[in-house]
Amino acid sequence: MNTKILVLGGGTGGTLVANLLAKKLKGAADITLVSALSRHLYQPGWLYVPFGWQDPRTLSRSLKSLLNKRINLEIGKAAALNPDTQIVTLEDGSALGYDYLVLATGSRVTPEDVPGLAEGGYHFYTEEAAWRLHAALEEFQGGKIVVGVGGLPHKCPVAPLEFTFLLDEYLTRRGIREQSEIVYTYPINRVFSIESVADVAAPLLEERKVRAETFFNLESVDPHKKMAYSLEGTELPYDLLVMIPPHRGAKFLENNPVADAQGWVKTERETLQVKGYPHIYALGDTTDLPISKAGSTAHFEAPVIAERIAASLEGRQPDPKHATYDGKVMCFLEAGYNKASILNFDYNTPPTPPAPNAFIHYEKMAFNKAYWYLVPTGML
């Protein structure tokens, strides 16, 4: 009988780590990926939607259609995992067993967590959240903006950033720029959590006239009377808050042995493995690593887990050239007027961004449509 490799998540990680498996093993092992959807969705471009820049109908594909044709596809939503007896069950009831399995159900926002902040913010983590934004803008003629960060950790770290330069550029396009005024909030002392990249943002929201505001973590919101309240006790009038929510892991690890009350599985920063349990793996969002939440986080890691199962199940050892992950992320910023910079940086080495300009915007505007043949496939 073929070994059973489970991979749960259609997302980037999901997606490339059951190919490069696929691509590695040959059918020397039976490999079945779980997705709540039958879409794979491109995250990045909800940033765009907002401002009418992106039509969201062009940001998803059938899953199907990017996995190796080796590969079981099964719909469904994972309900619990028993890492004790191997066994994933679906809200269907139906219950899957592995041999090998890799954890890349992601992170989800869970706005509830604030108070007020469901009924009275908005945001674009989501699809249909930047659809409801989009909407909200076009109807915006003027008045005070808050942008800001809900909690920590969130995926995408730097999208806060580039919402509220791109929110800078639109409002001047519409001819509205004057009558408006844009907040940033951001939870510790400065504008984002790596230094060096706070020390460009900052500048630029200055030079934007962007007000920012710091040590601002979100208590609570009144939509009635349209103010978000800090812990350290700042209160802030909005017309339109456009707040990231406080994110979790998936529902069903939530105080599972594998990971914490918050759902973010325990992950080994280096190998992958989840910790006390060699046989199970870990990528992307959903892991606890000190790590950006993004999908080029995930896109590092998963040559890594597929070198290790193979090596695994090939009785080898693992290439020590591809079975450690050095924290590898790469991450675009937008900074508005078809400008942008970059942040290259690893667990020991942070990122110096360049000043942002047109060629690295360019650069970015053509991965994210080279994306579906290149990243989930596995062919970069």
Second form
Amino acid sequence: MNTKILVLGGGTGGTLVANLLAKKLKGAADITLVSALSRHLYQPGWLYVPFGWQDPRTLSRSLKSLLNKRINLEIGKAAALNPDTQIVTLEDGSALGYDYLVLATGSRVTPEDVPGLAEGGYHFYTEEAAWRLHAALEEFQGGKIVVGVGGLPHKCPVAPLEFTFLLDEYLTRRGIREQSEIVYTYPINRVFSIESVADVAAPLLEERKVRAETFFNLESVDPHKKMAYSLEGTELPYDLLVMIPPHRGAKFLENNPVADAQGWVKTERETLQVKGYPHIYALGDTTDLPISKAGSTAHFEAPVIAERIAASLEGRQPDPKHATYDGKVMCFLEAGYNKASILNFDYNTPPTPPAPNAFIHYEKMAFNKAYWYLVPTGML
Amino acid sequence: MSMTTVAITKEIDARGSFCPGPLMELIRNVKTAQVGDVLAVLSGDPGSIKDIPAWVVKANQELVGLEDIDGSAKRFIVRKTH
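The structure above corresponds to the form predicted alone; please give the structure of the form predicted together with the partner chain next.
Now the full complex is given, and it begins with the chain already shown.
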């Protein structure tokens, strides 16, 4: 009987691992990918939706069309994992066994973790939320906008900064920037977690007349009084609140033996094996690794998992080129007014982002379009 | 500083991380911890020496210990006070 490889999740990580495995193993294993959605979403594009600069309908494609023909696609949602009996149960009750399991179920936003946030705040971390924020922004005629990070960790760490820069541009283009105040909040004592990025972003915020409120860890929101309160005792009034909600891992992983209480999977930082379960791997937002939750993280992790599973199946050592993950992440940083910077870093080297320029912005625009051809298929 | 004798509820190894960073790992864990819990965070990021005690003061938590690990990292021990 063929070896069974089960991949949970149809985002960047799951799609890419499955495609790389199908290419490497040809027919030597049965590969099944389970996805809750029949569409593959390009989530970085949601950043532009609130401003009306991107139609969200252009940001998804049929998952089937992106998968190697050898992969069996099942649409369904995982409800339980028993890592000891090696069985995944789906919400419809069907049970799937595996020899190797790849957890790529990503993260989900949980505004309900902050009292008042779901009622009082907007965000752009789901397609629906980005549409809602678009409607709210179109109606906005001036006032106080608070933009911030409402929980840690969250995916696409630079997106709140990018949103703030684009918001300044959007309000200026509409002629209502003068009547508007923008406050940017961040949980630590600078405007971004990585010092070198904060050093580039802080003067840009100042230049755009955005006030930064640091050490602001959102504790609650009062949607009636229109106030946001922090763990540190700061109170911020707002007319429009744009808060990145807290994130968690997939619901079925919360308190599972492979994960912590928030559903983040306990993952070995170099091999990407799940701690204590060498036949289970995790990548992308799914892991508890203290690195960026971003598509590019999953992109750079996927070849390691595909190579390690293929080598184990074929009874050989993994090719040293892809044997371990070094923490590599790459993120664009949109700065507004058709300029962008770029962040390249790994476990041992912090990024040194260049001053935002037009070239990197157009590189990002090109990447947004080329993603479908380059990333999920394993071309890049 | 000498080795602390406080019982640690949870230790978070954030060595080798720049993003989201050891401080953010600590804050995330403080948020979900119980009042009275003692959290230890291991960091090799030199910035933590400044950032972690500054947040502890701002957020009215308590830094109960700071230890050196092999000269390459630090262990910050924080009690959740409220």
